[in-house]
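In the form predicted alone, a lone chain appears below as structure tokens.
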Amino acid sequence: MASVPVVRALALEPEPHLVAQECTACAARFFGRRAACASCFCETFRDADVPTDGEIVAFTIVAFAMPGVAVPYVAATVDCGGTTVQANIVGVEPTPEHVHLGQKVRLTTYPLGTDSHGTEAIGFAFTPIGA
């Protein structure tokens, strides 16, 4: 069966990573198509690998989603080595008591369905180290 990342910064090959674009003149990383940088206006970048382990930044229990998305469930910003990424937590009960600042944690990817010729989407988020 093929498999497709859902987004383009997700690559499945040779292990699953998240690629950054980084621009050329000031190493600023983002994710998806940018015209310039937003740090120093140079309009060149380069694929940049992320390190799939980080640290929880910022979180929110989500309590509230619309129809058909389970809740709770955890948002987050995690810092993988310098690079900023927005992603769910999943792997860990969605409470305060299991999720803090500072809790270290790995990418993982997760099916999120096949189409009719039976290529599988893959998603990406982020568990626990340990759990």
Contents of the next structure:
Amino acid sequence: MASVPVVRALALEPEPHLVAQECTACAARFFGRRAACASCFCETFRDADVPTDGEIVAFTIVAFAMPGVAVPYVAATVDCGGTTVQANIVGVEPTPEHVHLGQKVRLTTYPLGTDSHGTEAIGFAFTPIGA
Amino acid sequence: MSSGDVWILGITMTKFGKRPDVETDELAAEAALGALKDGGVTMADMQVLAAGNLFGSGIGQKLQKQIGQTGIPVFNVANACATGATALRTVMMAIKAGEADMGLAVGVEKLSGAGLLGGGPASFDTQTWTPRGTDGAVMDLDGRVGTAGMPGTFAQIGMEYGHKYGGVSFELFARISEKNHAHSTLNPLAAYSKAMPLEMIMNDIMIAYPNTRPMCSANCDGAAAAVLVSDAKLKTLDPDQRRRAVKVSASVLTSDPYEEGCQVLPNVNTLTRRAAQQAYDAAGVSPSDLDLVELHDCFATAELVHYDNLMLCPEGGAVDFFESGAPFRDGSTPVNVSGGLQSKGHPISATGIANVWEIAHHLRGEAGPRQIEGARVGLAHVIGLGSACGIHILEKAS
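Follow the form predicted alone with the form predicted in complex with the partner chain, if you could.
First the chain shown before, then all remaining chains and molecules of the complex.
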């Protein structure tokens, strides 16, 4: 089946990982297009693979969301070896007893739906390591 | 000789709450006329008008049609939750620049029943996944790649502080909310003025852990307005007007400087800390001089981090600061004696002037049962996500 990543920053091959836009001058990392680096104003970027393992530095359990989004879900800020990533935490009970600050997590992907041409959108999230 | 200082001559806020009886421009007019009367002046004296209404447009001119069209320049400002402070700052700059010696700043919002804010709807093609925008997204990311909503974002901001320094818990954040709901029992203009016991706060509907509903800012209707005047002009006014004037010792607006991760989880800390430092330097006061603080507790989790950002405590010491009792109205640095955004309410564009009114009310000694006795200097802080931070330090006329 054909597939498409939910965002351009998600590379599906060879193994799923995130690709940041890294400033060629100061190495600041961004997700998505930027005209210039917000830190040093340099106008060139290179692709930089982001580590797939990280640590939860902040999280919330969202109980109200727009239609089509199942609740409750865990949203978290994850430090992936110095690059900050925002994503959901999956594969864990969405309760404060099961998610905690400092928890080690790993990137995972999951299907987000198929369009009328049979193309599957692939999303990414993190899941606790060893869970 | 004029000192170059700028003063608040008149200031008011409307009752916050549900106001289905009036339109947005009428609510703005209520506040504006209140501020003009409070200052003993009229629209004929105003040389500049700055007005904010985030959920509408052209509020300045609509307001003029309600209270007086004199042909003065109007600045319609929008800066998220810092819109009111930005209107004030705009009038400050006009006076400091010598283009006006008196001006009016107004903020108004009708938000009753608005529900959860943030993560606005976007239209995506669900027939054919088509990458769109700077992220190349094929669908709305809110809820699928983290949260874009305000409750979940500010929840994480409080949790991030906990990860860095420790000591946070659901109960701690709920106790911060309990404090503000207790404070608002003395504020007749608050949208909600009933005390809420800790258990009631913790057992209320969870919005985004660890913030339950009463730990979130209350959407409501409201307006606030202020008349600012130059030092030179103030000297020409009546003694009664001069006696009640409140000095604006610092007026600062910052945006967030780049730091790693700030485009992923908004960093509300660095710009607040910078604004605070600039404000303390400009006013020549230190945090320990403050008799009261109104800070932007849009969520209980946000109040905690701003104790630290405003340097009311040593770095990393926000939990200890709260536990010491300092931010309670009988503590050493009372914070949000109005009830704050959680209980007084948060009609977005009004907030940045309403919290200045709260400080001025105490400095004038007019706060009645909730008066902080002997208040001489206070700080008002707002933050609009994105981000913008406005800080005003006010001092009693000596």
